[in-house]
Partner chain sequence: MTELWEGLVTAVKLIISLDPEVMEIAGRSLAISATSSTIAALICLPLGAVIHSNKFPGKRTLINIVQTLFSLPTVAVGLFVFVLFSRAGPIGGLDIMFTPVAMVIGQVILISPIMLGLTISALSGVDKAIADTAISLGASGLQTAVITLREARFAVLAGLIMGFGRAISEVGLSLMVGGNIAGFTRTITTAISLETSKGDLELALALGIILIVIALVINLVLNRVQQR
Amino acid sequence: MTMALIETVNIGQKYAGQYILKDVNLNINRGEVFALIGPTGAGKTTLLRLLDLLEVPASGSVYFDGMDVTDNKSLRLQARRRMSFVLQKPVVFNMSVYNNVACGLRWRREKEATIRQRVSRALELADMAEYINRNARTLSGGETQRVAIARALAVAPEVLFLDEPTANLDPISTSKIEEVLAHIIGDQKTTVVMATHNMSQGQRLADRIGVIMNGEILQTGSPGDIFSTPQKKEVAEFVGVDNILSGVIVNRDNELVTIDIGGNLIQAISDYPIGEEVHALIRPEDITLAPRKDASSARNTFEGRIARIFPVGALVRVEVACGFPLLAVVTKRSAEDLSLAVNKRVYATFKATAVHIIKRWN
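What is the structure of this single chain, taken in the form predicted alone?
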């Protein structure tokens, strides 16, 4: 088993006597891209600062490359020299892009020849080579962010920390930064730890994701685990599982269970026992709508009336009242083909395998 490059054991942090983070246990492996996602104020930046050893935790321990670096100043300094941090709002100095990117290397007293080589490589990776002589203060937000990434890469860190790398940028700059990051991840094999509230960014770039809310890590796993099989109701709500139905398991036939949701029966796959109180989670895109009952193999078909229709970009969200509210998503084309309208009768269908069951915690 590979040893984690960074490991935290029950770390907590408090400001003004209030705990901001509580009992965080994380393992980040060498070469992996780990994204922390969570709402604003969840504790993402504080956790990054603890992992980057900019702050000492109020409780618990931080290990870097197998060594406890929680309280030992000299070990922390050695570890920090192997890390780089890109802030949400990076600071650039009133000098050329070249000199901005070179500053970390100059602080480390590298030879000028090494600096030239490293700076031009970092600017290439960040797709900023053509700006080498520009004054960094004249750049746009996205360009400034790419200079900050190049500056962080120039010192060849083993770990690159990114705090909301695209938070204040327009969509074109955002996709450019993501392209640069994807290139760096593929090319450098650097361990990357990023905090983002942009879930799809985490999904696109990360090997693993940790969901943080109210200072606690609620779930870690692959993007597939987090977005398809959330373990808690709060995670499900945060990642956009819009159908969260409360019920009780009333029957089971091997793996196939029947859940009573206010008198409506839904079939799903689960190993929970009869009598268990559960939430049934169904993603809107897993529900199909039809004007008449289809003889499909799907286990769950409900007749209902359309309560609301609201377009979102190229998609249309459709709320169907069928004894309980069910939200489906269809393309504009499908909505037109089906002549969907408020009060129209439709059949909503989804497979037993599309229902994810979690135990009801609250």
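Positions refer to the first chain, counted from 1. Keep in mind it's a predicted model, so treat the numbers as computed, not measured. What we label the rigid core is the largest C-alpha set whose atoms superpose within 1.5 Å from one form to the other. What changes on going to the form predicted together with its partner chain:
Once you line up the core between the two forms, the Cα of Arg137 ends up 2 Å or more from where it was.
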Second form
Amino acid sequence: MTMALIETVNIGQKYAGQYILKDVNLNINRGEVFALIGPTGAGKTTLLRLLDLLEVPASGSVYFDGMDVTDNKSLRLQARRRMSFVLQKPVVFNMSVYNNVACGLRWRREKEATIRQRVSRALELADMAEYINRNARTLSGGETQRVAIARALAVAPEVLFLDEPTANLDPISTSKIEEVLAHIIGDQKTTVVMATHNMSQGQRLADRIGVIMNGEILQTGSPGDIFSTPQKKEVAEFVGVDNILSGVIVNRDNELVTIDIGGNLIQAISDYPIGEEVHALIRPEDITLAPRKDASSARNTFEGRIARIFPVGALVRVEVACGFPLLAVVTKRSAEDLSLAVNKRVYATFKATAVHIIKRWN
Amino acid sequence: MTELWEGLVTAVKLIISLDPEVMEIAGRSLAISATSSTIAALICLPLGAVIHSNKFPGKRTLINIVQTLFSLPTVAVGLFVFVLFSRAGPIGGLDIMFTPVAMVIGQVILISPIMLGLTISALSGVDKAIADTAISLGASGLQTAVITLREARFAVLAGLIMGFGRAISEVGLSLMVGGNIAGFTRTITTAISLETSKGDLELALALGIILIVIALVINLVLNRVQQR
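In place of the form predicted alone, output the structure of the form predicted together with its partner chain.
Expanding to the full complex; the earlier chain stays at the top.
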């Protein structure tokens, strides 16, 4: 087992006597891209600040490359000089773009020639080379963000922290930043830890995701794992599982279980025993709608009436009332072909394997 | 009225002809105040950075006290320095009473609260994210303080200029601990007060005009700096 580059043991942080982060145990491995995702106010920024050693945790310990860097000032500075951080709302120093990017290198007492070379490389990477002599305070939001990224890259960090790198930017600047980030991730052997509330950004860029809510890490895993098999209801909600049904397992036949959802029975695959209280998670895109009850291998078919229809981009979300509300997503074209309308009678079908079962905790 | 007018004309002539006595007094004033301002700045910039960047109990109270001392009466400082350095005083043996050194010490005490207070308030005007950014880029505590001061440079400079302005324009302190000795501790303000009481308005007016011009220049620089 390889040692993690950064490891936290039960770290917590409190502001004004209130814990906003509690008992976080997290390993960041060398070379990986780790995305912290969670809603605004979940504690992402605080956790990044603790990992980057900008703050001392109220409890617990932080290890960097095997060293305990929880509160030793000189070790913290030493470790911090191997990392850099792009703040959510980056600020630039009131000086030229060149001098901004050179700052971190000057503080490390690098030679002028090295600085010149590293600054121009970093600015090229961030596609900001032509702004080298501009006063950094005169730049737009997207340009400021890219200078901040170049400034963080110039010091050749082993770990790069990014806090919501595209949160306050327009779509064009966002895609430009993502392009730069994808380049860094692909090109350099840098460990990247980024916070984002944007699930799809996390999925696009990260090797591993940690879902954080209310100051706690609820689940870590590959984007595929988090997306397909969320372990908690809150995670499921956050990653866009719209159908979360509460029920009890009432029968099982090998792995095939029957779950009683308020009188309706659905079938799914699960290891949980009879009597277990569970949530059944079904992605709306896994549900098909039909005007008749077709012969199908799918184990679950429910008759219901369409309660609501609302378009989302090229798709249409359809809420079917079939004893319980079930949300399905179909293309606009399908919706037209089936002439879906409110109050129309439809059959909603999904496979037992499309149902993800998690234990109910409270 | 004609007396005042004639006085003014003579005063202007004294200035234009670079009268040795006028120039000597003005030069001494500038030298003493510049020295005390430099010493006070060397104390107050680092001290202000330390106070700003550290949390400690009583910080708010300390800042309040410093701000109260902005209006420290010059004669009170004069009295304090007098008691300290007079022959019978605790360090009277240094024998610096009625020398420019005593005046510089007094002025440093007088203007340090202004420079310190304005430095701290200039630093608190800097976005907190500046320090965070510097620290995250690997700056040490000292390096962080330097970049924060640099970001606040215009407001900090304004504070230093305010301190210099107070030093060059005060009279009570210079009179008490300098003694207004001709060719040694006589400054613009002490000379004005002496010459006026003697009825020698020409010299007093000439020096008064120079003092106002200095104040004007300071004000112009200050304005320039604050518009940046």
